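Just one chain is shown here, as structure tokens, and it is the form predicted alone.
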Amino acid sequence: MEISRNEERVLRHLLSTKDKGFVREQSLEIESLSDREISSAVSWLDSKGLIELQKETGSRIQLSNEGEEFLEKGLPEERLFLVLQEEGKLPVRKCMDILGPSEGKIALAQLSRFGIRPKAGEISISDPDAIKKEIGRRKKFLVSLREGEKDLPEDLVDHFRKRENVISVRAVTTRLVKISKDGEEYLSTHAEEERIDFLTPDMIVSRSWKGKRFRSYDLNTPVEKIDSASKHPMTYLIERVREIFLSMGFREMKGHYVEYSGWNMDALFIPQDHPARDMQDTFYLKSGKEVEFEHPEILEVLKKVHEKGVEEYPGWQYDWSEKRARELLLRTHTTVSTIRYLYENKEAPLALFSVEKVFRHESVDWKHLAELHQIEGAVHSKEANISTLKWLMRIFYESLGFKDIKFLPSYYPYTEPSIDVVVKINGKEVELGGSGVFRPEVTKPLGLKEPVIAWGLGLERLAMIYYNLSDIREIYNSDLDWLKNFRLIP
């Protein structure tokens, strides 16, 4: 049996440490070899039998992304208590505009553990020492995770670890090792020489390998299981979507990230007060550049319908704003790629379909995520009815296997009856997005002569159901035994 230069050292290294039994592999220094290297080494080791190994498992507390940025800018509770021992009191709804609605939830909800509450809308300190105190506590703690401490207090690690998304707790395995008898024995007889692992240009050059000898391979020997690169669970699902849809004849369409409003929200019959286009839900953007809007001549139109409708359905009656419509932002759903490819293509039959990222302006948690993906679809067609959609999406769902399908009553400003698509799973009822009619103030504005029935149905929402996952956020981990082990669509 042969062993690689860097094998041997590493053994030479582990018998001058006999005495100290087992040590850990990550306290093994030898010059010039890296970590990487050792590791390998280490590996091989073991498999040959020339070392013995044990595993430790236990944890390793880290900061997490929000954790790193609220070290850089400041706990929210320790940036509100900043502001209220300079103002003295505080509305509620200026903390709110302060932090923003997240971290302004955050911050309340902290401070309130020190008996800070709001009384008439307000909000005040009376032991400001206390309270600066226990946050100088909290941002030492998280200085001490950042520079990789161990020593940390157990009450400050259980209270970071109920709170979401600032420190994370993963399961670590150490490796001990230690010289085996096979190994020293194979010392004793193996005396140390110079020996060519590889053949490198520079030796062929310059002729050094001459007179040397080179280690001996055993084509035998095991090799490490390598698993090769796999496709992203999300990718399975969303080719399985799209062949769901092409094997029924729909044709896929593409879109923007970057959307004006006045198709994101305008063309799509949502009045400019509507709830859903305030900056807590949508990611506006600002541009040093005029971009040009595609089919401006739909402007004029989108004007009439909001302000005095279409035929005999009255509109919103309000004075609508072209500087609204003009406003560039994140698109909020896929739907506005189905009313721009209805607008350049009127003619029925058609049926369409998308699968894209949308953006939303949500706190992240367990069932929400600011960036996701949407499954788009629309047909235009006379034969477009309440009860051709709910077919549709029966097909669509018990082609992925979900038998348990109801329909519900709900609203959306551009349909007209609208539903929402629950599914039951394991004896609880789950939605997973909207559909419906669109209004003839959506479809008469296009020119649009037949009706169209649409639907937006979330992915990654469907993807928690299909892969039985209990928190959003896990479908993005990187988390290898999942990645490797999860369950394929039948």
Given for the second form:
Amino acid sequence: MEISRNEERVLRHLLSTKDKGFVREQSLEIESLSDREISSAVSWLDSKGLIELQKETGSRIQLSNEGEEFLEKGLPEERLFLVLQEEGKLPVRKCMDILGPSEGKIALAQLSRFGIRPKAGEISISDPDAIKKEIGRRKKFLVSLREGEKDLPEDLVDHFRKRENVISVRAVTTRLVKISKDGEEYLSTHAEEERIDFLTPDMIVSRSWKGKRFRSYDLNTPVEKIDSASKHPMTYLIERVREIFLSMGFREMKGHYVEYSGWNMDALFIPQDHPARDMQDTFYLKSGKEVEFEHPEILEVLKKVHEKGVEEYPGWQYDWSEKRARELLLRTHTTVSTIRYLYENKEAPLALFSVEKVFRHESVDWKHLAELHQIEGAVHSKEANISTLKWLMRIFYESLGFKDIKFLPSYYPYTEPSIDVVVKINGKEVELGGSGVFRPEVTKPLGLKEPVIAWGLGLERLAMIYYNLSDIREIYNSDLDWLKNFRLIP
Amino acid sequence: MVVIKDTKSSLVKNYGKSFIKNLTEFSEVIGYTIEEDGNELKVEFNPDRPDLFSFPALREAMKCFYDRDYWINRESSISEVEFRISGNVRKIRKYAIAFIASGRPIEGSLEGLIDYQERIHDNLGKNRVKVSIGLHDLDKLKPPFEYRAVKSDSIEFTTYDGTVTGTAKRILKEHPKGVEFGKLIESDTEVPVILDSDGGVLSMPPVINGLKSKVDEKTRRFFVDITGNDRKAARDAYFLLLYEFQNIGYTVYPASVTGGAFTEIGADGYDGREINLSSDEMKRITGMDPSQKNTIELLRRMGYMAEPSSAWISVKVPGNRVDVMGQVDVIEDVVKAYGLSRIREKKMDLPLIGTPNRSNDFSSLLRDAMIGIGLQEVRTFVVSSSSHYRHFQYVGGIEIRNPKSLDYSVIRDRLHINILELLRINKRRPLPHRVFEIGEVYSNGEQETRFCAVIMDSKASYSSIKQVLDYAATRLGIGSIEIRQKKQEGFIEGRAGSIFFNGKPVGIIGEVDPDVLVRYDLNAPVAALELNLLEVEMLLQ
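Starting from the form predicted alone above, please write out the structure of the form predicted together with the partner chain.
Every component of the complex follows; first up is the chain already shown.
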């Protein structure tokens, strides 16, 4: 068993007062130890069984605010009495002037108990000595209270208890302590010797630690929390995803939030009356400033594909509107970055990715956000097909620590086949995103020769699982305490 | 998403005991989801397969897939019932087609049929804009039928529900459906109607049917009209309904349509249209190399006709598979029938070197530097509340036209406002707060990557934030930095300025105005800096 220096000192002190039996904790006086330190040492000694401890409940009387004030200035009744003694008579109104309205009232009420009552608006004294004596007792009571005396006259405790805010009476527990058998045995087997508490630069320079022993610490004593700073939880996930793709030879794209429908929708063969293009699904923008339409020559191509298709594929067969293609929106997926990048860089093989925000026309609540990170990936290659897509998805999720994934048939206007990726976590299936092979109506008009596989996976849902969050908003409207202390390893 | 639902007990009654189990199994083939809610069963579809949007349709597809009751393309014989299309509908609602379905009295299947019709109205018809469908009791009518435009005050009829009798004009004004769909007819003096040879009104498409042709549970011969403004939607709806009637056991006969060539919707040859599937394309898209025999079987199970051909396989597509546009769609069905989970994955070797985005790397370095001096990274919403800009001038230039709520209605034009908001949320947390964000904003219509650091403490001052700036400058190798006194919105005058790098303004720095602090319910001093990282990065190069 280890005991601290403070504990040892308290214990030795208790050995010296052993004959007195139980002593009050408050009565212990040990040089250079504060009451708090003694109290803490007593608790530890008790838990180690080296002392015996008894508790005694009683009440503790203390001066309150006004009590302190009265002690300083004199009780209101005393002050009025002194004036009255000098003057003999006083108009009531004058009393108020001297003491102020609130204290004046108290003084009058107290004096009336001594039989001094206003008559015709005046007060006067008849028997000063008795009053003087009683007031003297009251004053002495307050003084002895301040001095911490214990034996107080019951009648005065009662008296002041009834007066507001002069004294306070609280129930307190007093601890009584006595060294135990084990404590005595401990001391008899542990000789008192000087041990080093804190190693100081002086000791090192003067070599004064040599030949002495260091006091042992209780290594499990709680310590104060360290102040910390860290990357945002999403940053960790984004970096992880970047590492995975970079290690596989992918190139990172950086796109922009504001896009034209033409690139965000039409280039991906999403027909102009598709529900995803409704005002209920997409944030459209007031186009205050001019935003450049990148590669406007594409508009002609898009019109043709939507109206008449490409090669054997007949297209959507409707009157395509350039005006709708020129609507500004907040991008709904980062696939828009992929498709434009592929248009600008047609040579295969090429592997692309990004982890950036996309926007959804959602009401924000505990499970929905209007902006989310999308893990975007695409491969333009002779080898890009369903078999390699399955491999890529499995490798990707495995790297993130998800071993159990499942593929389900799905539908997106720009991929065929379309496949949803479902991850099994603790027996629950969580849909994390979509993937597939770009349709010929997407790749052929842009001059891409090889198949393109692509995927868009949600990151926030992953984050909720990773960081065990119950409210998705926590990620961004964050509690700083959480940001500084979240678990790095799920 | 399209949802169909029914009670489990009625599904078992109509389609047999094993129906629900099979339906669940089939969901992994097709890709719909099933949800059970008490005794109710809901099936939720992606929008691409309207041919399956009913339980009878699912039963038929499962019969084909599991019991190998394959589809055969039988030419339906043309009915003698004539459907004349008058040239004057050309400007109003020009595409029209019709068919006759005959069988036993419809009885309990009527409700499901009407539901299916409504699903087609919503899904394909975009709430009747592109196409609408009318169901009529042929036995109550006298063919031939005529589709023509008439003056809206010259024709009178009673609505199918018997609530309004009067001129077309009156019905458009008084009947709720008239009010709802009347606006789809562009001209209000002329309306399209379908009449029988007695002049009785079958319908005023796409608004409302007449009472005369009303179908009920006893109806056994249907006249079905399809009218619309969209050629493809009209054709698709026609075949979807044609097949749905067959799914519930009716024999169908196309009406003999006469009239202008303008109304031709391309129905001829669409049913059973041929797609030539090549094994090269199969391999290219899936990475699999299945045998011709197996592929043919899988295709047949998915409802196609498939035969060997010189190109590999000749596939014939049923007319209700309106989603099938070419080889890749057929290939997807082979994949589904084979089972996605059974496809063997193949490792991909890319002869490529991973290339990070330089700006993102630059941000990462700065981020690490900030963590090093004990600043906590935060991320706030890009789409922010317009209420922030009641007190700040909005210089982003990008506002949302259709916000869901004002709390998320503008793209932020600076980061530090959002961080003040975050500090407000964290008011109960002990000081100091030393935080930073690296994120995108829109300023004057352009996207910028910004870096913002904010220090809040009882002793926070200009020096506290200047230390951060100096440190960042040292770490990034920004040599010549100068701060020029300049009034900055939201900062204390005389204690804020513009940061210049190589003579170019790249950001702002200063102590936040206590007026602003009070607005965010903050009661300790805050100092902040905000840098345009893109600009800094460019100047460093």
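Everything numeric here is computed off the predicted structure, so don't read it as measured data. The term rigid core refers to the maximal set of C-alpha atoms that superpose within 1.5 Å between the two forms. Numbering follows the first chain given and starts at 1.
After superposing the rigid core, the Cα of Arg36 is displaced by 2 Å or more between these two forms. When two forms of a protein are overlaid on their rigid core, residues whose CA moves 2 Å or more are considered shifted, and Gly58 is one of them between these two forms.
Once the cores line up, the CA of Ser399 ends up less than 2 angstroms apart between these two forms.
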